[in-house]
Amino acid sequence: MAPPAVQTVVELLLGGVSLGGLYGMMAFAFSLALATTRILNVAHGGFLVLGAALAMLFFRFLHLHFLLGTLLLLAIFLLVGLLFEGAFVRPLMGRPPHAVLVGSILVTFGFALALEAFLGFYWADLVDPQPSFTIPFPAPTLQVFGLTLSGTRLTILAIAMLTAGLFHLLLTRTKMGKAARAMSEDHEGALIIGINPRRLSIRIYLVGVVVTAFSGILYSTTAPLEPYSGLPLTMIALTIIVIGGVGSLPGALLGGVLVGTAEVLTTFLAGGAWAPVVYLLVFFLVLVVRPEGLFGVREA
């Protein structure tokens, strides 16, 4: 049996790394969309909350079979991604960069507020008067060298690593991934060689919404989410992008682990109220010291 202090440190590190894996998944989906379409989607964190809310509705309240509920969630989020791209992304494409940036911030911020109000009001009115999205996932613990490891956190970490591997294959082995890398590195050059930005945009947002919503489902197995958690989660994703660089998968993973570990340690040592302060300090520190991110390319 490991000493209590060692057990506590291992639990904190495992919690931070598994949380960082979820943050990395969410942030890379956000980063990839930003790099390829130049749309700053302020509502990105809301998709994570929506994933947790619908999963809780299907599995805890409607008691749907796991396979049926999963397929239904997949279909819903594919539809959400398609509608979001058509309503908020496509109308902005082809405009000057400053118009795209300002317009995307305004319209997606409005959508984020509407989504929060929808979840807060209708969930409280129709499902539970105190909205809180959490799904029990009692995975068995694992004993390693006298240490007790959380099965839930290990499962989340394994899924995050698998998702990162799939993202890597998507970017390096598929036509869509190569087009996305070309668009992120040289937008005008990609257009010249015949890449269709609208077709690529649809695919990017379909993948991004599904991955982000799935991250929300996993997140809700370890900690509750509130209807108004979307904008803070978007801020976390932005912090990770600043740390790792726009469009960088290794940067998103490293940034996610750093932010997740810092959040868990800060919560343990000083309380949850101080966690946002820590990642905001990291955000501004990286902006000052290395604004292109740890894995970004410094412009000449």
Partner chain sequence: MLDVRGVSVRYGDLQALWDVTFAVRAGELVAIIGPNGAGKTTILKTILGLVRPAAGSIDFRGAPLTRYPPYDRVARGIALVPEGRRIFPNMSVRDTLELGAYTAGRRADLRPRVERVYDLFPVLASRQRQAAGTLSGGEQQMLAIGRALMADPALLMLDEPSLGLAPVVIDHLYDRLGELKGRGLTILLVEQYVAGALELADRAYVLETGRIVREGAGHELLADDYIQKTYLAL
Given for the second form:
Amino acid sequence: MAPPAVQTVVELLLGGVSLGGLYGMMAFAFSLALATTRILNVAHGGFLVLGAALAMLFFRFLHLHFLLGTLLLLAIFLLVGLLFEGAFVRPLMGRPPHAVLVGSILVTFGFALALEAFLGFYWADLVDPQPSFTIPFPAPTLQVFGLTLSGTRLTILAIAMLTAGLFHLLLTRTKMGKAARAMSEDHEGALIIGINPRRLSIRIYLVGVVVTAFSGILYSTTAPLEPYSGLPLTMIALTIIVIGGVGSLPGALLGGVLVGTAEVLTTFLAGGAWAPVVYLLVFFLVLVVRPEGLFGVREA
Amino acid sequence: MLDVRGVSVRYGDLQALWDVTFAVRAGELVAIIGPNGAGKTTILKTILGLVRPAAGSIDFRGAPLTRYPPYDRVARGIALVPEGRRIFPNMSVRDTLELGAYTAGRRADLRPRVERVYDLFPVLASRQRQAAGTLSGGEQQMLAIGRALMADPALLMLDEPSLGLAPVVIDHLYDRLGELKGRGLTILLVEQYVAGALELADRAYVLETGRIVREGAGHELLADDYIQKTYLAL
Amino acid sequence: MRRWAAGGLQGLAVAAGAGLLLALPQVATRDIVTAVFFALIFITLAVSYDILGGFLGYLNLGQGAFFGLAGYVLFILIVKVAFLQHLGPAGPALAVLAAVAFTALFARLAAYPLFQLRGAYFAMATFGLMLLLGHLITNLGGLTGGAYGLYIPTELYLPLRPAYTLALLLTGLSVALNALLARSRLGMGLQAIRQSELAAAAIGIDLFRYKSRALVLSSLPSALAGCLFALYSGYIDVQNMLGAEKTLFPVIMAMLGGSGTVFGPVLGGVIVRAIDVSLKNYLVLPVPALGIYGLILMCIGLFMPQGILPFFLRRRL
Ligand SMILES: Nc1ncnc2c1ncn2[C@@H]1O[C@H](COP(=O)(O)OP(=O)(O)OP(=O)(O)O)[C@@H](O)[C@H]1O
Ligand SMILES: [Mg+2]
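Having seen the form predicted alone, could you now give me the structure of the form predicted together with its partner chain?
Time for the whole complex; same chain goes first.
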């Protein structure tokens, strides 16, 4: 047995890093869409909530088989990505810059609110009067050097690392990934070499919504998500890319781990109510202290 | 090969091109020269589809282009080396070149194309893994040309390739352009480096405040009084 | 000549409207006066929102922060600073002054991080500011009452009649402020920045100074509206002072009516309040109101990005 203090510290670190990895992967999905389409999707956090809600519905209420349910979820998330991109992102892309900004904020903010409201309302009506999405995942704990490690958190960490690896391969090895990098580095340059911005944006949203919704499911294995968690999660994603830079994968992971660890430590030391205060303060502090370090963030 | 007829372009209230008509025939090198703000870049952007004309038509290899977005035009064989190069600073030289063949489809075609670009600009071969943003200005211009050539275009358009480069480097670049022309590539060259461009060009057009004011064979224009006074400061 | 006539007509219409609104408490039921009072509060928010949203072209999703902050500072002063309660009406008046000043100072300080950003990032940051305030107020229960909210003694409540008159005055002043701004150096500067920050900087406009002045100016009417609202209600909590609709309504109202025009936000305000009142009282739909507003926002963004008023004005030209 390790001394209780060591056990606590290790638990906190594992909690922080696994939450951070999860934040990192959902933030990078947000960041990639922002860098390539230049549309800030305020409804991003809503996709985590949607993922958790659907997974809970499928697995806890409808008792679907794990594989069947997962495939069904995948299909639904792909469809959501396709529809969201087609209905809200694509119509805005051709407009002049200021109109893109106004339009995208109105549309995605409106969608986020509508999603929050409808999800909460109909869930309360049809499923459970207290809408709260959580999928307990009873992974066995692991004993290492006398330390007890949460199997759930280790699983989350492993999945996050795997996703980061896949993202890395996507960006460096595939045509789509290289096109996305080109698009985020020089928009017009990318158009000039014949990249089709619409096809790229659809693909980015397909990948992005799937990754985001599944990270919502992962999140809900350790803590519940509520219908109104969506907008704060978008703020978390934004904080992370303000720290790490738009379109940067290492930046998103680093920012994710930073914010995740800060959240876990704050919750331990001061209670969960202070966790959002901490990441929001970090957000504003980074803006004041090193505005020049925010590569790309000043443009929109 | 390229037929531009009666093209007018507006940016809001400002009209940048007025009824511009010109043609580029297969195998020709055509130059467009003119002062700052004449609308040279606008012409190239309109041909590629980055800017929509208010009037006029553009035909390429006998078919109208006007309805197609830029990526379809690139796929049809038009490549642009843009003003200011617009390379992707964090991307390696090799990746940049491969992206140049984005519309080409088959991966198998990439290797020989990259080799051909390296033959033309050997310095790029030695910088394969280097980030494009760390190249010198001349090397970046070569990379931009190489990137355009990777699409294996039928028409290569260049927008002021001499911009901001030392005379020696410009000479080198122009030698390479001559080589490309010698291989039968059709080229539309926009320049403010009038002497060099006219020397190389089969034919040339002079663009001033959005209108074509003169045209002729390259050597004819070189000898033209007006050109000599206005552009060559002789 | 025709412009003159049109200007005169517009002036006449405004005067007639103002007269009608002033006389309203004499002729209308209490319910109607209350409804118009709330409408005026929100219209003030929308009009002051538009200083940034319309003139500068920066979307402030946290206009409600000024509203809520001022309300809280006001109540904390009244509740915690005992002698203010013994000054009669001067007590709350002093507290209102202090609350508005504090809010303006807050706006000035918020300018530092906020104007590091542009575009969509700026909009999200302002939303984050609102979230931050909400969490702080909830967590600092000793000062703010936390989840329980704050009450003031009933004798300090502001009755409907004076509250209504003050709200009308405030809305009028807020509209006048925007109209004056449209002709002032500051207003022109803001519009220049909206057109192109680069060009504005090139002709010597100090971007940060102009932007932060606009932010402070836009915080003043909103702060006053928050104070009025709080004094009339007598009770505040995070939901009614910093809830989602305090952030949402100004944006929807200004956008719907026409951002960047003096009367656009007013028109939008009337429309949105009419929708809101009918949603809550008359139309019993099996859908949540927040969802409807979300859908309205989406529709404006997709189909009518310039708003109703400019849409028709442009038609006529
Ligand atoms: N995106 C744009 N919006 C508004 N006006 C533009 C835009 N692009 C170009 N213009 C204007 O159109 C005119 C022609 O510009 P263009 O860039 O085509 O000139 P150019 O001949 O390429 O000049 P240079 O030799 O300096 O590159 C200029 O007056 C320019 O200010
Ligand atoms: Mg040019």
